[in-house]
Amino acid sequence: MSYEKDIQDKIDTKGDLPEKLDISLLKYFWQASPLSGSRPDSVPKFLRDIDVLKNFSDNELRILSQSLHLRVFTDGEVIFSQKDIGVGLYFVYSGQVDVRVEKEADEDENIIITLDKNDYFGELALLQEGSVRNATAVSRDTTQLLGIFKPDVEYLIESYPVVATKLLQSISVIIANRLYSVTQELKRVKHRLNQMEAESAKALEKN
């Protein structure tokens, strides 16, 4: 069973999720502070870091972190599986991640990404309502991921309605980003295929 599917049934019996993250106000204002000192992996500093939370204030990343579980996951250890129903988004906070689809038949299994820190993934399953997973992901070594579920943002959106906005715009720009990116792939790959008919086209005038 995957860290997700797992999670998912917490969710579906209604049971507990695992232990957020509990840092108090003046601890995380500390850690966040560039002149704290304090080590340059804080979760402060971390969630300063990342490129999609950049219009979240240090007070509204503090109320963010508050909804975030953290997770150690062994060499190997399956986040969450190809089909599986999504359930949260997960931040990178260190290690690496590989993403995979899982192979048919007589076809190899294929690393599609390897992620590091301050990379994110997941992020369809808290705007999808039964969003099924696409591809496989694994930890590489031992990793550490910051997440948070569809419980986790319900409760933001009634408790925090402006930190929760911001989150799910934040959600958004992740994935037209990545809407964008697989729009110029295809671009490429279309162009190369004309290129290709083209030189061919070429091949059998001459013959």
Second form
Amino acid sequence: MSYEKDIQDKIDTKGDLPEKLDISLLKYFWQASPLSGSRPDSVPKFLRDIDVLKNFSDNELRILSQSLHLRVFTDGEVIFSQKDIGVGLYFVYSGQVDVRVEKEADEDENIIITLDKNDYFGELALLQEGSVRNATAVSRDTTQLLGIFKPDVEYLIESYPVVATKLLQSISVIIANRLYSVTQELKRVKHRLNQMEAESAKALEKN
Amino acid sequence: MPKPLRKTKVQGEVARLVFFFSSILLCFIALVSLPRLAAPLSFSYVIYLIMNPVIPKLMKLGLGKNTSLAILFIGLMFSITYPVIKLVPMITTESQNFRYYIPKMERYIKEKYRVVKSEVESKTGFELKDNYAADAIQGAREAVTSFLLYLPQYLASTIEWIFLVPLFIFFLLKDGHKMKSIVLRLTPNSIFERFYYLGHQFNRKLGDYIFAKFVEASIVGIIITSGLWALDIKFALLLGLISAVTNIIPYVGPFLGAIPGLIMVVADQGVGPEFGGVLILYIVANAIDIALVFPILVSKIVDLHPILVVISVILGSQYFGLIGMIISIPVAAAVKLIVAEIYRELYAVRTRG
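Please give the other form, namely the form predicted in complex with the partner chain, since only the form predicted on its own has been shown so far.
Up next: the whole complex, starting with the chain shown before.
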């Protein structure tokens, strides 16, 4: 039964009318308005779910979202290639992205990771001068990415220094985390190398 | 199956690239073929490039974006409209008076010519014909008269600009970023990052260059005008304006700017203390420009080799006259930027990889 028919019936039977208007259509238009921040699929809402951006206030996320560029890539389209010069960081807004690294010996590519919604990649390019991409990023399905580039960061630094500082803090966190994991990895490699050296020394002694 | 899919993808990207570059080319052709629209639009764009960095500075004071835009715009309106309303009648009367001054200069040159002629005749026995001088004077008179006759007309079109330029500047400042995002949305994925970064760098360089040149020309213009005023030379404002405009042209500009002033003084008062004063004034103004203004602004001015500067100025003047001389340097800088980017793309990355 529709809302209008329900009300009409109540008027006809002189029943009690609801105190507040409860029109789902109105609610729909309110939420569908591009000005309304309550849309579940809006860019600031998306950014809210990204872990490294949790120190941003709602308004700061809104400002940040104005500097992001929505780019759409089709299935299998290359976002950037290894050894390209890059100037930006991408957030995966929808779809999936394969990150591949060229193998040294043969021409085949090696998929190292598949990134999903809320993941990000390419953060080094935002900071380095003439940064060279370390891997190739290829979209899987139709992928929407939100990119932020050096000119946008410069604009934020000039116009919204607080937002820029928080953004750079977040990028520093990402890089610190990566550096930490690289250090851990290096420790493991070093340990394994020491072990192997010791083993080969023992083997030599036996011989 | 994957092969044909890949082929259509490549074709799609090629189609997007063709569409994008042909749109840019169409816009460019439209602008070139409509000079009456293109001229105020380019001028507004130049002012926009100078004004745009001011907005973030106002925003840092805690003002909203629209408030800072309004403050900046009202300030700009005042600083453009007030001098134009004040200066246009002054320059118009000066240039009209200057026209009546030409016979005096002509008489002076004829007199000098007679002296030179008799001297040459007495020393070498060679007789100079009168028509050499007469032809030269005739040519110069026609050129100067036509320039001065058209000057008020140019100024009248500046009054048309008073309405057009603020309108363009306002919308460029207000909606510039929206226009930019439309262009960026049309940019194909394969060239997006490079295009965005190159465009940004070019705009910044152009803005810096224009800002530096504007400051330099204003300083030279103010020094010359106030100096001529102090020396009580006629047409101080007009001569100051000429030296400011010619100062934009590198190397030759300062000399071109000094010629009218020096001729003026010689014709009016002969080679005397005034001539020396004016000569020193022009030298001092350019010395201040070279010694103080240039080093402070030098980092802002596009770094091009002097040879490249001279070549681009000559090429510019060859094809587009005076305007060509002024725009040749930023255009050369843009070409250098793009060539450097292509070079980096072709060589540097490969060696680093």
